[in-house]
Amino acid sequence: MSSSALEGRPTHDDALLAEIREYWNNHIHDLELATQPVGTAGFFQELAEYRFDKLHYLPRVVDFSAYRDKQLLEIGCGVGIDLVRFARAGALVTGIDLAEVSIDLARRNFAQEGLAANLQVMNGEALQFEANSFDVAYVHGVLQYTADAQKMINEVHRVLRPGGEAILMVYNKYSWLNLLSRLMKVDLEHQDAPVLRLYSIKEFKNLLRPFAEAKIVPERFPVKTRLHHGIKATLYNDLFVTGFNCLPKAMIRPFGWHILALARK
């Protein structure tokens, strides 16, 4: 077979990316918590309130107001909940996502907010931007679901300007939540996704080799669930959450569910 014929054939990576795209087109993050019609102002407000209740650490660790007039790229922007926060504070935002449904909803979200954004369907492992295009890249909760996390990291590094900042997050394989999931036999959120990889802090640092520096911040400790119900949820909310959060922070910090990296090119 000729090389030209081979170039046109779909690869295993193409098939996996197509599977990932299909999954996320059918699984809007936190959709099950919404009571308002999809795409309405109330819908986006509900998702934002739930997200920042569950991830109450995020505005403390990530200063959404610090990037006025900066070119900021979010990879895996979903319906734009975090990206709206950056835009409200004056960042010049671009958001991409592999899922067409997410980008359509993100456009509606920004239109209702009266905010500008460049929103595109795009593969974060093959960004269609010139090198040195952005001051900031935000990749929160995406690397663990992508086909090749190192490719995405390398692309983030490429499109950042010298001295540019990357804010990235993966799930911690040695976390309280992963252990609890195994003990209680309750699946992790989106455990049925085509790809879900958990990382140790060492493995995450290894992914970040292209960057000149990277600060690792384990975060996301137990908060009461609104997603699960029944006896397991009651025990979790009333006993586990309260007990865990009484432990000394120095003891539990390495076991946060989220491993956040603040990296610089």
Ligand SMILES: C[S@@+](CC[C@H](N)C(=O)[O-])C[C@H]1O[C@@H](n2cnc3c(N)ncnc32)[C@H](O)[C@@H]1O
The other form holds:
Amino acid sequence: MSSSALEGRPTHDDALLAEIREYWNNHIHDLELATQPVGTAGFFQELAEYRFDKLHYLPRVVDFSAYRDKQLLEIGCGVGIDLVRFARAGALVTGIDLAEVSIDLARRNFAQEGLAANLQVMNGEALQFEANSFDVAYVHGVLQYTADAQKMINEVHRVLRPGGEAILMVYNKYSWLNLLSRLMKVDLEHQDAPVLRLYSIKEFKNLLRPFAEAKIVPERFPVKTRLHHGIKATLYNDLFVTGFNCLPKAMIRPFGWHILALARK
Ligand SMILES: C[S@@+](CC[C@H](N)C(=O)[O-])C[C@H]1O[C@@H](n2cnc3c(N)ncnc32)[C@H](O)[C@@H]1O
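Now that the form predicted on its own has been shown, please provide the structure of the form predicted together with the ligand.
Full complex below, order starting with the chain above.
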């Protein structure tokens, strides 16, 4: 990656961001699930179905239809599965991602949908937007993979208008999935990424210091895997998922794999 793409003189972080870009250009999230030709309407539909099946909590926690006529920025938008939902409901959307391949696919996704969006290859740690220019920032599954998560948070805070809302998600260090992954010796998704950081709720709250308020919502409890096969996958699907989900929610809630923050500037 040229230093100009990341602005200023090359730094240690620039080299890491270049590695991160390279990784995500070659590992589009959930791509291995798709059976339809990449970039077709069927492809995006398949990815969306898989996503909202696995993350069925998402529409419960995030009201995709609540931002009509609001300026909404998604950082690390990937191929735009969630961004399309906001746009369908009338939000004025901007999506950025470090990976060119993601933005290329996101443009195709929006074109298939006949929806408008400002989609740009950009580093979420150095946003090329004016301060106070967005009503909402959505950053789902990105902070944990970037070089400097605090820089990204500071940028989210800067570009939000006073009173603006940030919806953010990181992975929980003290979660059922992290424990299971260690016990079963099965890698977490994208464990081979140049950066993968897990957070405790306390660490996540610390990252969110610039915000006036932040409500934390742990989510993402076990659902059956379609990614893994064999004996481990059968034990997981038939015993673990069913057993775990029978436990009282109040008991398991702090151990959800996703920690969401609903923050206000
Ligand atoms: C796990 S994927 C998540 C994609 C999407 N948000 C989702 O929830 O499916 C992580 C994404 O973050 C992007 N990303 C990582 N670091 C970034 C940065 N500094 N600026 C912009 N995007 C970044 C990657 O390119 C990748 O598309």
